[in-house]
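Just one chain is shown here, as structure tokens, and it is the form predicted on its own.
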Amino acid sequence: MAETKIAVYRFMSAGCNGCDVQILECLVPRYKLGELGIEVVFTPEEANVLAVTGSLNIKGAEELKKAYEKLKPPRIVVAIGNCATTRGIFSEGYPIVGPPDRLIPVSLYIPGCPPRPQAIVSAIAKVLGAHLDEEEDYWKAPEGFRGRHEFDVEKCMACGACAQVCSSDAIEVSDSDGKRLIRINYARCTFCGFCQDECPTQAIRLTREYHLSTDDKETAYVTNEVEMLRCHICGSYYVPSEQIKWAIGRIMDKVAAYRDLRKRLEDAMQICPTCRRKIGNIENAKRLLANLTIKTRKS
């Protein structure tokens, strides 16, 4: 595409405006959109690629549908940041109509809250087919930097802390055929770092990659998965293994006179919620507290 025209879609749009900062960022000429021969302009007649930030809204549907009817072929939407990609923060907003993709086709997504406007430019440089040199410094993210997320699977024990803590709902957990998957979706994720910072086995890091562009949304997800234990009783799944593990381990390092009860706790811990409340079970559970309690004491 020897010249390519970006009108930006934002009236209208449900968003904190975030995004488009970060594009009017993208025009500063260290990112070279000049020299990549793309023109930023403001009306959807003079464009052949419409970026759309904001989750959209009742209001601004219809406006969003006639922008697009008015472009130039190849007719390209780029979904600038969360919003514009899953609704994000705005989900449950009662005039939201969004994504835009529910009324539009949409070619490319860049998740973000907000997207650095160097994952801007280098996005839509690929989707045009375009070269973009990213070698001078500045396309580096900084220290510090909360980007794509990662598990590290030897510590993960899908404990599901980090959903509770989650601020965006980005995080799922979910179990089948004695399996728990949890899911990050980082094109719902606001990268606060809750789920890096309450991550009991700190299984869980947001590294520094922010080049998290793609053409199908349903790939923007960060996953890991744990073995689940069988209840002893009535063989049903109900708890990861390594949570458990981890559990027992730490009540024997923090009170030392439960060492001896190792055995019992183990197998205390291994019968399902339901199971446990078989009266035969209460009272073993009941004999075991109690054998705690004397223990605690003599220590």
The other form holds:
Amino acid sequence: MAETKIAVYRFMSAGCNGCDVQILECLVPRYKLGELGIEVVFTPEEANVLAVTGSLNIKGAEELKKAYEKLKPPRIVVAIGNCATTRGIFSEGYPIVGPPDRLIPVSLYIPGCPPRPQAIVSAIAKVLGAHLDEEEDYWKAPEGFRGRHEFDVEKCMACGACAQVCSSDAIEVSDSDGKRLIRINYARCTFCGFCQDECPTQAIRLTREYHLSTDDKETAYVTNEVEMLRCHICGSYYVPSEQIKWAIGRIMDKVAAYRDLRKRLEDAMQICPTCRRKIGNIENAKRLLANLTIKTRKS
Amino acid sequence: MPRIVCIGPYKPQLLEPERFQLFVENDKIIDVNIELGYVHRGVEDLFTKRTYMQNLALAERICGICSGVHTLCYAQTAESIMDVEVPDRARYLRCIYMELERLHSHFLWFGVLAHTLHEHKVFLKVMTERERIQALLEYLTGNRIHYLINTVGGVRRDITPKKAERIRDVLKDMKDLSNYLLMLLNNDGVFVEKTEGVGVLSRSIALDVGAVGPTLRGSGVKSDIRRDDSYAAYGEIDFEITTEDEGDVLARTRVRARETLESIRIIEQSLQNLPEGEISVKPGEPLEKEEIGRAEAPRGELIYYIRSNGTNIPERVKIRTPSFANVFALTEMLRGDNIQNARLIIESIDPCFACTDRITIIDRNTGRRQIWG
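So that was the form predicted on its own. Now I'd like the form predicted together with its partner chain, please.
And the full complex, kicking off with our chain again.
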């Protein structure tokens, strides 16, 4: 029996209640919450830990503040799920005023959509300094589980297709200093796996890692950086070099007639779109275009 | 002068926050006022900001219990907009996934009921067993709650013989659980004593207020979208629509308990008759039209309406969730009953407020009302 007795009060506003079901599942005997000294209570007055789920809407905001005031010290707030961490998929919703850490201090975030009960129990045990035996089979996520992302650095060409299909705007693409940075915010992700399905080079993989709890949500990122190509004329960075190689490879594959023109194509593609449109380059472009047209006719 | 008793929003052990104002005279509820909105997220508005595919993830997050059927209903409606025919194998697979979801939803509800009746042993038994379905769904689809298994044009993951074996394995135990629960409901005990004659909803009122799902079937109306407007492979599968005539909490409970057995039968048949072939097809371009799709969620009839303007982003999506339809029946059930039973009656419709919350926009100049979910 752990010494600290923890009484958890669950607060939910503007979520899908998936996380609430997971909290309920933590009560199943196999997770041994009782042995850790954890208890779920039904009024904030009895509790010293507040478990917040959901992205918090206008109506819930006042109630959340009230519930927080009523807590017994040490007044620990745990944000469970991605909505409570970053508002998740509901970020642009008109009644949403969250995430809860805008109103009250949050000490621990447990990202996941929803987090597995194992993740919740393990995160709480970690905070308590309790040892959990995570050997049993049910602690391992099954094969095909959609957990935290992982980049295959060799394959990723930073084309940004993942950001296009992302269902909750969790993937950011930003260019600076000749490098393109892809940042996946797994505290905002829905773990739908669209990025994994759509990646043209199979560079993103959703792993079986689900222990994502953190006390600083700014660290909840998976990133990859890729070198960019400099335009031969104006010198500005405009596209990741790997993406150009991939594109040329695809053209060579698909159109047999262009195979002899590889060198010329490579040259043309090393010029940024702005420069390509400039008067000075029209001559070059025309020549290339003419060559291509002739080739096509021949084939 | 009637006494006003408030239940909620954050006080009782309801899974979700909602506020019930009960007007009580001599311990009898004479009227009820339901205040919605604590779980409102403006989902229908968010639908018009994403592409058809991205909306799948959003549709799922309307509800954390019947998440799968939301994607199914949305996908079916989107399929009629894109004029896609779903492969046969996918139709059967959809049945399997959706019935597994119905099982875990009904068992969860049973756990909540046992909790309300202070039957801690039953609560723990049901929750422990139910967790196995959740683990099974996680194994089949990759997530415990938000499976995202249905997609526009089919399903995303196949069931291999190995997986089918595991499903059969779990179902065997679930059958025992269902029978155990039915035994509790048929023998005298707390479950019968406390629920019999409570929160009666007569057949005619149930039809008048437009109740759906187990709430309606508990009042003796044989209505089930799986049969009435069959989708997926339900038209080719043999199953029974369970009804009870009493219309009280016990009847609704029995309907759900017997339904779990039917769900198990549906899954077994689907696994047996699973056709070979593709599991999904690539959807075409969205056509410029409007469509309505229906499906039977664990709580009743779910309706999706989509209006398309030919782009890859829907122009308007409207959702009628089963709990929203049942809330009106709830008012009728509460009226005239004892205040002590209020919580039991509220739980008996298996309310899902995450689905229900709406906002009414009233145009000040014209007085025109618009309801957004």
